[in-house]
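For reference, the chain that follows is the form predicted alone, supplied as structure tokens.
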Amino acid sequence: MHQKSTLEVRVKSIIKETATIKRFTLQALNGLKLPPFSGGSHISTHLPKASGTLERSYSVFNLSEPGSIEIAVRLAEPSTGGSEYWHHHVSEGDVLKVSYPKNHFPLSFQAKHHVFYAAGIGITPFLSMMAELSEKNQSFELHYAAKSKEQCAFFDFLNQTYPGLCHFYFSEGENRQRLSAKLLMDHRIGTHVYFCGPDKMIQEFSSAAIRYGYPAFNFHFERFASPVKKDALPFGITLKQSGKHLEVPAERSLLDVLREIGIDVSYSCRVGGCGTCEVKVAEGEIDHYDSFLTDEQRCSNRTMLSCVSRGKGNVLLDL
């Protein structure tokens, strides 16, 4: 999200949910309440580092007190900076800046039944969704994959809060069980399904939903990391209005390069799901890695999402 407005929050508590996942409870300063949010919302956190502010987005939920916001952060291996900072440099009492909650992964209330498929830290957006549905007496169920019970964040909370509605799949231990996309065949007409996990899992379940005849508006997904770009190459861009030429290195995004030189490109999710960072293309071919544009828009080569997509060779941007 473009940093037009931020909130100052204090880290009230830090709970170690698993060996690699910590839960952070954030509260407003001066006893105020933080803004409410709908199921599936996220915030961008602004982390102060010597090299500059590091921005990372996390799904929000609230398992503790009204008026607070909670996030869960998995320590990634290797970390690109965000999870390492949260795990090793954030302490209780610290004051940080965060964005107002935004929602690009909302519940569909056209659904007669909601089914959530989570893998690992992908459970986080579903915590707020399930709370909202439960409050409204809406029908739902959860299918949640992790390596083991010990590495399954919020296992006890989910079992106690939603008895009989949560199904767990552990890939390690004596009773190994894999979360299978074939489960999609078991849901009644009118069901909406939601996927959150690694990119490979999202691709598998989305492809299966299409094969099994789910309408496009009946399945929803959110990535918690940018799509993997195999053998990403640097590419050149030219700004049509100024004629300025820039290089986008293989390890950086077009969004970062544009903002670094003062081009005011708005953004939010940074994983190609919301469309906020869309820029117009005047000439050139694009490798699209987003999940937002239509097939027709991708084929036109007239637009791209600057957070994840890349040019083939040189690209003339309508900027």
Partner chain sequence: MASTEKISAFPYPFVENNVYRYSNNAIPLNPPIAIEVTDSYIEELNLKRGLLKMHPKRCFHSEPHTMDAQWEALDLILNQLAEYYPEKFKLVTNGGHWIFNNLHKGEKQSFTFGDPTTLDREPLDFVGRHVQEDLILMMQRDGDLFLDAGQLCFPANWSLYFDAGMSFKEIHTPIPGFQSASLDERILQFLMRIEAGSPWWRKNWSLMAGNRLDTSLETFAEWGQARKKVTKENVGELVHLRVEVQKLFRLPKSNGILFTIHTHMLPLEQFIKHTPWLEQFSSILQELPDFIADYKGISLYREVVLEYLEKELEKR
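We call the rigid core whatever largest set of C-alpha positions still superposes within 1.5 Å between the two forms. Numbering follows the first chain given and starts at 1. From a predicted model like this one, the values you see are computed outputs, not experimental measurements. Compared with the form predicted in complex with the partner chain:
Q297 shows a C-alpha shift of 2 Å or greater between the two forms [criterion: core-superposed Cα displacement of 2 Å]. Relative to the superposed core, I261 shifts its CA atom by 2 Å or more between the two forms. The Cα position of T238 differs by 2 Å or more between the two forms after fitting on the rigid core.
Could the form predicted in complex with the partner chain be given as well, to go with the form predicted alone?
Partners and other molecules have been left off, which leaves just the chain.
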């Protein structure tokens, strides 16, 4: 399958931010600079586990010298493998492969005011976003929930760098405070709000935003899709019009198989990026390996890009 170009990085330093969160500072190998990135960007990291390469995405920020990229990883319990690897198998000086920065969570351009809602490790995308806004002299505020001050990563940094703009909510200890979605009621017209945290928190804030009359245009959230596995398996297809049944072997693409029997599916890139080779799916489940379809299109199970994506079991195609 198509390999996107990657960057080799060295782990320059590892800092323990809280009992469960570590910050990793990554640098280019040759003394050059790593690419810059826009607020809200992330990278995928390729972790060489014994069982195969594990791909995990993390928001990037840079509180160190220019040209570095930093990520913060919370040790999850139970760990899906990514955080366990970062916490227990990565040491200073190690060399790893990461993707170029990409941004699926960009700041609004026309916003008059930005409000960030973070819970726990959900603070990470906001670090780069706040840095960008403060450089551009734009108006923003942060609402950040954690268990306690000790478990609140970047507490001191935030207070010092953005005095008066950060509001903290601790759920343990004295002065307990809950981060409530009711805050959404009181933002001026032209505000864009951003949510990052556990699914439950994103759910709660998104539905509150809708209830308070926010257009979908004004609220944003980031959820990292769990990465797909990359082993191609054989699968079957049935063509709706002719009823013909065919097998797609593991080493061949659906596009090739269709074109071979004279079905003129057009194509261009053959790597799942341009969207040209789309075929409609009538029934069946799809493993999507492209980088073109939106999450919504993927989940609909009605469409697939025949150059890279594969069916599970048997698939009925609208052809």
